[in-house]
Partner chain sequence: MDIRVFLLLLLVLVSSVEHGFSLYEDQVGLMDWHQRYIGKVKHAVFHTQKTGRKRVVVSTEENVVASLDLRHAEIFWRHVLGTNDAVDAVDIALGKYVITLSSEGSILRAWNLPDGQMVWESFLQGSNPSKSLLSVPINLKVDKDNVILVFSKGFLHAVSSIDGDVLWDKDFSAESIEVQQIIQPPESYVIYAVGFVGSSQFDVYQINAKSGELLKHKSAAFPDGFYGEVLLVSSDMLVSLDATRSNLVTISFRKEEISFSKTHISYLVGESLGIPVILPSKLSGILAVKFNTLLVFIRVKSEGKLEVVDKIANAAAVSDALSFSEGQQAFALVEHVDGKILLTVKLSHDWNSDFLKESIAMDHQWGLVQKVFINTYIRTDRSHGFRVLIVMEDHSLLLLQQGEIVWSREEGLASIIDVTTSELPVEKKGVSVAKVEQNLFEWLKGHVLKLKGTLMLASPEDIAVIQDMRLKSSEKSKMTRDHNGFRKLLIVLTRAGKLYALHTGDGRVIWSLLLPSLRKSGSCKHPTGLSVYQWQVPHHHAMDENPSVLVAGRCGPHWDAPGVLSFVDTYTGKELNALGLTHSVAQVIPLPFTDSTEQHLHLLIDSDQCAHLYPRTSEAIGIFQREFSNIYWYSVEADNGIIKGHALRSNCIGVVDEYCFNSSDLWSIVFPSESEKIIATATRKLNEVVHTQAKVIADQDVMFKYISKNLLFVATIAPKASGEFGKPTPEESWLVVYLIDTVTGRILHRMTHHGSQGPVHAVLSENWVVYHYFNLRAHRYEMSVIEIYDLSRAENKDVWKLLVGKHNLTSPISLYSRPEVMTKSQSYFFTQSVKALAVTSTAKGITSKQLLIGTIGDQVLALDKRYLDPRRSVNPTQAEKEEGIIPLSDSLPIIPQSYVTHALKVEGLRGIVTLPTKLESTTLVFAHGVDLFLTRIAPSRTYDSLTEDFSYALLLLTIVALIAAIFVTWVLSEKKELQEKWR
Amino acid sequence: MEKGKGVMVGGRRWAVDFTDYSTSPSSRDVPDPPGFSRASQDQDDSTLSRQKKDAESNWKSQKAWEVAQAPFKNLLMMGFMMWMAGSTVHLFSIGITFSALWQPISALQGVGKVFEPYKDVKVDLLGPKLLFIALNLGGLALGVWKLNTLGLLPTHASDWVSSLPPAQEVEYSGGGIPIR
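Hey, can I get that sequence as one chain, in the form predicted in complex with the partner chain?
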């Protein structure tokens, strides 16, 4: 399907644009037809479009907030899953923990992309973005906390010394019972 669409788009080689956005009649060679008032229509049109744009930006900002809050649900679900997984190391708990870590990271990487559709001059995306980032960081923190409860974070001295080889001794002594 995707491919077919692409072919159709690519197949449109030329086009004629019949819309006319110009407002001053003087700029045109052809005089306006009688009974056609450009001004009134212009005014009408502009107010309409402004209203439309306002509605759109409103909708966009609303949507952006919605998107920004989406990780919260995720967070709750993750928390539930983690609680289910328990605190022993096995395949399930490790899988959940790593997905809990991976999801926020990948989400944070794509912050710009997520808010791309809602980009608008009039829409302030900073707030939603910050919320989004904060929530994802929260998810990340949850993942790290889970990692720690599983004992997979090197936060104890034992994690640093467990593979240290024994210290060398300066002196050497041998011997024993004489061979009889």
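Now show me the form predicted on its own; what you just gave was the form predicted in complex with the partner chain.
Nothing else is written out below except the one chain.
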């Protein structure tokens, strides 16, 4: 074969034919060297796939914990916003307070959806879910505390006066001399 010229196979100029027409023993007939077995390559592949699955499980677990800790940032931000709103009843403070109540409630309703991407046999989601729930309950408690500081929670007896029956008369006085 000339240098720079390809073997003509089937009329195609640069096609190479790798068919072994020699009578010498092929590489398949040569025994493997000591300490090497072809099964070990398959084991290495399974080990690599197992390591890859373990790495993916670790990544899912780490991300689940990050998602579980996310309400803490929201808790700090909402606390700062409530502090900035003050303790007087006006539109802004009421809006912030109801936002502080609504966000944890809606987050608690969707706990399953939040952790759905991280479901795996090897990933334990109980701890992250409990932390997520606890932080959202803390946000809910912060909102209820703000309602109390605004005086919007009925916590005193005077808040229930309209539902109390009228007091019984203990003493009656009357009479006397009319003055003309």
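Just so you know, these numbers come straight off a predicted model, no measurement behind them. Heads up, when I say rigid core I mean the largest set of C-alphas that superpose within 1.5 Å between the two forms. Positions refer to the first chain, counted from 1.
#### Entry: residue 169 C-alpha moves between these two forms by 2 Å or more, core aligned
Yes, because once the rigid core is superposed, the C-alpha of residue 169 moves 2 Å or more between these two forms.
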